[in-house]
Every structure is written in structure tokens, then in C-alpha cells.
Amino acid sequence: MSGLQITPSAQYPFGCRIEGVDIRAGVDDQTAQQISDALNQYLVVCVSGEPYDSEQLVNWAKKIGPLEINISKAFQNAAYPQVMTLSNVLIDGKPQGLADAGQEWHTDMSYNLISGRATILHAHQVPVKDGRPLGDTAFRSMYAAYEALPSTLREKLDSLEAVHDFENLWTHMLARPGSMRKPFTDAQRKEKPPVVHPVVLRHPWTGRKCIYVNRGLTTKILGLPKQESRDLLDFLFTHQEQEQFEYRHQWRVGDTLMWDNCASIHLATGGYRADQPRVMIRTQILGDETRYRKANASLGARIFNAV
């Protein structure tokens, strides 16, 4: 990749970090595919840099792909409406961003029709302790948590779906000490209602396949009964989120935070005070309808139905 420097992670077995890109300067569309191609090698990017605007976040995120408009329409930037603003901060007793986001094990945007491509998250302040920052993000490759699997386990699931349902999410979030979400609404409930995924989705991008449920917004198992299926999601749960699949994320300000929402689940570690502020701005890349058909056609149009 030519003017960029890509260093794998030498302490896990995927994620990278690329230097020689300001962001602030402008990506151009050649270097943007370099990031895209190294997101479907690695799963987990980071960019290395200085803080930047909204502006420039959706100016060179449009060029991996379209971006979604979060239904929760909590923090969003006005002018940019695809960026969320992520904080702990208060101004007169008033939250400045959303505080509680991805503090449970899950996949962005598995509760759209098609699968999402892909979330970038960018720092623009970064709490810290005694020298080391807090609030790592952690992630899990469900390649590896699929391969894992024993064959005649991997040949079942090959052939099952499951739902995901945002509200889901959302309501684990609302039952958390503190939490200042408000109730999730009817008009949210009908503009992202459950849907259904492959168990095991052969990546839009790679091939690849990966286990794609997750335990914030994965509610079952379609085809089975009941326990058998709340049974076989909390083994799936419980082997995927093993350490052994990981990469950790220590954030540095001015990093920007690209990962794959296809094979991979990931987790906000929180460990931080109300005094030790956190601000990030997030967007979030659309999934490719035509690639996610072409590449699991094999399970037929049922997996492209609301339920």
C-alpha cells in the first residue's frame, strides 16, 4: 500500500495500525481503498492522526461507503446528522453525548435488513490514569470464534437464522444504574423492527465465513424450540467472546478507529469517572445489499424479510 505504513498488531492475532494519513488534509479515493482493503485483512484499523471536525469525518467516511443515520437521533451533529457524538461530559447537569454506548458485547447495525459494513470512531479526548488511558475498546474475530467451533457444530449452524432486534440492545441499556436513555418509542420500533440473519454469514467482502450473533441484539434462533435455542445462543455467546479471539483497542487522542461489522463483536470497557472526560465522534458505514445477496444467496430470501 504505497505511502501508507502498516504495522500489524504484534500482541494480538489481528488489527493494525496505519501511519502517513492526515485525514485533516483529505483522503483521496486511492487511499481510501487502501483503508478499506487493509479493514477486510485486519477487522480493526486504526488511523493514526490529530483531532478532527464532523465535516471531515463524513467527507472521507463516504468514500468506504453510504452512511446510516442513527434511529435514536440522540447527539447527532446538525449539520451532519451521520455523526454521533459519544461522552461522559456534562454541562449544567447536561449530557453532551451519549455515555452509554456498546457496553455489552454486540455488532453495530446487525438490526438493519442488510449487514453493516463498517463503524468509525474517532477521539478527540481521552481519559487517562496514572499515564495509561482507560476505556479500551475490545473486540472478538468471529473467523477465528467460528473455525473454532467443532465441524459437525459448524455444519448445523451453517444452515440457521437468528433475529436481532435493536430494542433488544436498547432496553439492556435502559435498565443500567444511571442511564439516561429514554424509552425506546413506537416510531423507533417501526422504523427498525426485528430481522433476520444467518447464523453464520459468509462475509459480503471476503467470502469468509463468521458467526454473526451477538448478545445485545441477538433474541433467537428461528426453527427450534425455544429453550434449545436460548440454550444454543448462550453457548455461541459464551465461546465467542473468549480472550483468545481479542484485540484491545488503547485509545490515544487523535486516533480514528475503524472496524469490521461483519465478522467481528466488540465491547466498550468503560473504567472511567465523570471527572475524566471521554469524547469521540462515531460514524457508521452502510452495509452492500448486493454483495451481502450474492454472497449468502445460498440461504434464500427469508433472510431478507422483517419478522
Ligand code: SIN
Given for the second form:
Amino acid sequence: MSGLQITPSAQYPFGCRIEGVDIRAGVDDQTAQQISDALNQYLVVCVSGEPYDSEQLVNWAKKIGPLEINISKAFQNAAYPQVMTLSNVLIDGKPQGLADAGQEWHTDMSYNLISGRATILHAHQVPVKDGRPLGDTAFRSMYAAYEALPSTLREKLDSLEAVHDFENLWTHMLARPGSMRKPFTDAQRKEKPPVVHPVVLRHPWTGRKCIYVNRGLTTKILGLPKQESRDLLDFLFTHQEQEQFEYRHQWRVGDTLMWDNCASIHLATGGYRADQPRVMIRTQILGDETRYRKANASLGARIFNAV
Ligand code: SIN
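In place of the form predicted on its own, output the structure of the form predicted in complex with ligand SIN.
Following is the full complex, with the preceding chain placed first.
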């Protein structure tokens, strides 16, 4: 019998903390289902606990859904390439993990043909200053952002579609001072060509409408003149990033944070120095083509295009 306690965030309009499950001991099917249901309800779910390794992460994450192997092909666990280390630690000048993950607003895996389901990020080391953890991850609810728009604009957006491109975020990160990324390769471009999604997605699990564009990965809106597409995207980015749609996660060592990648955007806020180690392991849960198609059936052939 599962003894999960789920406590909704007292501070933010979404997000919850789950206690009463020890992921190190394995997660049974019933518990995985409860966590998955909580994800649909709260968008961001934090399971409290103690640090565990990549094998344990894969073992429970795959009960939520199939896992992505990230095309960056860097800092992946040798035995479990579905797991990537995010870290600012250098040993003899060599990075021990991806140091700049998520440092621009984005939605993980919107660069896939099928919108991604979730990301799981598990904290091994968290920098602290004066007793306050550093390196929060900030989220915005794309349900709330959609619902806050005037109805005439919602109607207009409902019929639009946009291009998402992995290379866009990569290039932005590469351009930052001190970036250790290598230039995006032709092989990566071939593996992840730009894709098209509706600007307003019907969530494949909940059926609710949410804004599905993000600053990191969305490059243009189809069918609009170039400047109009740019202006509309800039408006949507500014709108969706407002604090009124916020959940902000303050990390504890051992936290397992899982977030919904259809109805949220997120940002690694940084704010710690190179000598303040932050070490996380991450895996990403792919979307479900049948659910994606069914929830967005009214869009017909307009979705599922690589461009
Ligand atoms: C991510 O966007 O995957 C990383 C977020 C973080 O490190 O806070």
C-alpha cells in the first residue's frame, strides 16, 4: 500500500511536495501512477528524499513513460545515456556536467515532433549561502497564461502554429561569455530538425488549453509576415514569463523535481559562483503520440510537420 502525502504549495498557485515514498527502495506501479496523476494536477511535483544514482532514476522514471536520450550526447551516464549530469564542477579544468542547462525560458522537448511529457531533475548538491539555497528553478503555468489573455486574442492564437528549433536555444547558450558548448553539428541538425506545433496546445493528458511557445525554442509563427510573427512571439514571451504565473523551486539535497512539459515553461535562475557546487542528474520523459493526436485532432494535418 502506498502512503503518499501530497501537500499543495502554500505560496504559489501550482506545485506540490510529495512525502512518504523512498525512491531508493523502488517505486511500485501504484505509486508511479499517483505521482503521474499529481503531475497532471499540479504541473510541478517535488518528491522529498535522499540522493540516489542514475540506475535508480531510470528505474522509476521509466514507469512514468519512455525516456529521451538527449542529442547533446554530452555528460551522459555511460550505462544509462538517458541520464545527463548538470553541474558547474570542474576537475582539473574539465567540466563534470552541463553547466548552462536551462538558463533561458523554455519548455523541454518542444523541439520534438510530439510535445514532451515531463522532466525529472534530482539534486545531489545544492549551493547554499547564509542558510538559503541558491540556484532556484522558476516555472510559469501556461494554462494560467492562456486563460489570462483576452478572448479575441485566444481565438486568434487557437488557429496558429509555430516552429520550434533545438538549434535556436543551443546557439543562444553558445553565444554566452565562457560557454563550453561546441557549435551545433550537422548530425544534430539532422537528428532534430525544426518542427511545428500549435501555438495553443490541448494538453494530451488533461485536455486543457495552454500556450505552447517559448523564448528558447520557438522561432516563428507560420502564415504571418516576418515582423508580425516576431512581434506576436515577443508579446507572448513577455506575457507568459510574468511572475503572476509563477512557481519557484528552492532546492534541498535529495529533492526529485518533476515538471510538466506541455503546460509550463521554466528557467534555471543561476545566482551561484563556480566554487559553489551544484550537481543534479536529469532524465526526460517523452510525449505520447496517440494522446497528442487525439487531444489536438481538430488541427488535423496542421501538426506533425517537420519543416
Ligand atoms: C533544465 O532546464 O533542465 C535545468 C533546470 C535547472 O538546472 O534548474
